[in-house]
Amino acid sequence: MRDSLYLAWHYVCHHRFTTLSLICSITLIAYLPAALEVIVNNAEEHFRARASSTPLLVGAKGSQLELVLSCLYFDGVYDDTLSMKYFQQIEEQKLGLSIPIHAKFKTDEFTVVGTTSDYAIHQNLQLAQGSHANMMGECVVGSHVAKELKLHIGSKLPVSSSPAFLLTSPKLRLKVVGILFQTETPDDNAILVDLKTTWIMEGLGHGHVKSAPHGSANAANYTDITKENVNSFHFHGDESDFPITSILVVPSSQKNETLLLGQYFSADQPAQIVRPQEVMDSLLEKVFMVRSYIVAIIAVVSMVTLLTISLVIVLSIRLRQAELSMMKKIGCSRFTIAMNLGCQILIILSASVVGVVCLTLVTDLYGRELIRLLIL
């Protein structure tokens, strides 16, 4: 045996080229399904563990998907918002934790998620640098935020808003207070402030020097808040009719949740209410199925591509005919021969083997990473 891998060695490293390519040949057809797997598997935690954190959503009516993915997810934005007084409702009621979240705009493709304080106890965020927002005009950025945009404790960061502020006008600036930690979350790429920072980005309040009339010059408004003009932002209308575009709820039993289900049947009900684990195991289903047929494909491919490859031995052997007789003429039994090829194919299996390890235990390494990525 030992005779053997000695030869089949030798042979193989010899052989470089046509070694490494059935290695790589080998090594990507079993890679390919594993790291499916790897990745499927990372991707249904995230979603899952995100979404298991918060019982019900409470939303305007329309998709429940695009309500989940835009405000647990903040990926894209949900158009239809909800008023202050559902908020207020459901706090009237004490049925559990309620938690208001306005994310309709975004600045560098980053979400500003319009929250309160609760929202950052309940996701468990912990701060790396600085202080959570404690007025208007501040905001805590995830960490992916503050890395991409270079932001860093008293930066100013500029954010889009609605047509109230003019075209000509400078943008609102957002004064940067606090970096949370990385929590491979989508919480890594939100904007964090006070709703009511979200609702002068909306227009419905705006500071300015208290003596000015409203429409004269020194009536510009302010496009930094700071302590000193904090107190001359102010608001119009009734805040319980001010927007919203979801509400995190987490019932404190179950006879609350279904006291809460309750209240949304109703076919006139402009709101509605879906559990977000439910909504996320939906789209998993079919993530699944698409997985199963992408599987069946690398399946196919790999059947073909290992029928090449044992073509391409066999071929080899058949060209090998002279070598292998004169090992027969110098005394080696058939069993030997045998022996020496066997090492040969066990060693590039091994080999491959060995690869396909290596990858895939990478893969699952930064499987997270990658999904953060992909999808965040």
Second form
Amino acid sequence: MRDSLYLAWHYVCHHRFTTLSLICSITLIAYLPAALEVIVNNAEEHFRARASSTPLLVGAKGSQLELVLSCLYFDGVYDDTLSMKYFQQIEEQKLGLSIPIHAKFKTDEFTVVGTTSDYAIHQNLQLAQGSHANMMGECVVGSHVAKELKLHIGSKLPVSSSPAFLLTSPKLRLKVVGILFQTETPDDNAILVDLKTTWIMEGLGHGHVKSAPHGSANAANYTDITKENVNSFHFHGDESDFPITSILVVPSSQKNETLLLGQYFSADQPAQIVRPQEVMDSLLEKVFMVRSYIVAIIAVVSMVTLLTISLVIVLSIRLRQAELSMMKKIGCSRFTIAMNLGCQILIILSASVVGVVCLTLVTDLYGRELIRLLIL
Amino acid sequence: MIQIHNLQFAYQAEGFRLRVDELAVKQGEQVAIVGPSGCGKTTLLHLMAGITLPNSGQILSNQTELTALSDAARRNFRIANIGLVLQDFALIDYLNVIDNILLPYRINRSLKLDASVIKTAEQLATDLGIDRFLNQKPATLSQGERQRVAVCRALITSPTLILADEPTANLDPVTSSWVLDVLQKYIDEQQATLIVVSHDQDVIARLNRKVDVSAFSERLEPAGQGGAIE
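Follow the form predicted alone with the form predicted in complex with its partner chain, if you could.
Expanding to the full complex; the earlier chain stays at the top.
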């Protein structure tokens, strides 16, 4: 065996390009389904974890999937809103923890999430730098937002707002007061502000701010909410009519959950309540169906590639007839010749297995990052 | 050294038949096997080596009846006692010179590769003037140098019988003479036996004895199945 391995090793080293091609082909054949499995499992785990941490989500009637994706994963915008009175009603019933979410605005593709301090506690968000937002006009940004927009504590972040607001006031600039640790969740891509800040962005409140000196581009175009002028900001109208996009609800008991679900059962009810996990399960079922098609395609491609590889091996053996014939004449058995050839295949397969394991480990290691980059 | 009695062999598909009633080659003899192309010179050499089995008859090599041995025993006998020099050298392109010389020790477990064998291989390479190429691949060598490597490979097991099939066919006259010098020197020193298939009159003239195979063979009309081949 040692001599067969010795001869086989020298053969594969001498024909290194052929060997590398074979190893790469086999590695890819085996890696693709393995990577698909790892990525889909990671994605599934990732999606389910986020959804399972929020048992119920209340939002305006419409697509359940869009509601969950926009309000829980901050992917896309759910334009239909609820009034704050829905949140106040749930609060008054004391059926569990409820957190209002306003996620209508985006800046540089990152969602501005208006919420309360309970959100950070519920999602277990830890500050890497700075402090939580305590005042209107302040924001805490996710790690990816900070990295992409090169933000640090004290940075000013201009944000888009509603057309109505644009007509009446300059754009708002948020002050970055905190940067979150990376969570590998949609919160990495979120700009967290106080709910009132999003209402100012909606044009529901305003401050009486002096115009900036002429020639100062930043100050001329944006409004900063500062300690000095914060008291001049005020809202017109009843807060219970102000909009939110959803309410995250964590009922304190199974009974409370059932009670809440019953309240939104009526067909004429303008709000809906969804179980995010059920919505994501339904989405993932479709993803798995697509995965099975992809696996089937990979299986066919793999079979064709394996047949090609077999052909390459058979042809290479035929090309080596003179060498094998000489070995037999000298005194080598057919078994030893088969063992020499087997060792070559063993080396190629072993290298391929090592390649697959390494690539799969790397995929597993960076799978979440990949999912974050590709999906979230 | 070699004794053949009542040997019959046929490639029926090709209509070829070889019949040797008696042939003896003594130890230390240097024999040229001659004859026209296709008369069975290489076949006779393969029969003497035990590579091919006859349809009937006896072949004794060094008092061992080859036809009575099992496949494995015949291979072990061949690798230990017979040095084969082939016309096309048949060196392995992916092994360097020293590994080509040591090849018999890597393809048959009846031979044990140790430091003394490696030393012998290096000494043989020095004797044949190829010691500076030990770590080179055959592709970098000239025809003459390659044949010297093939001779080293044939001699590494210290065989008592050298069977050479057209060993000088691809060589120039000087190299050809040099290769024969090396083989004859070995034969003289080891009291071994040399049997050479050759068309080269210079080579034939330097050997003690000439066996014309055309006297043993005949061509018939092609028919049915082939003969017994290992």
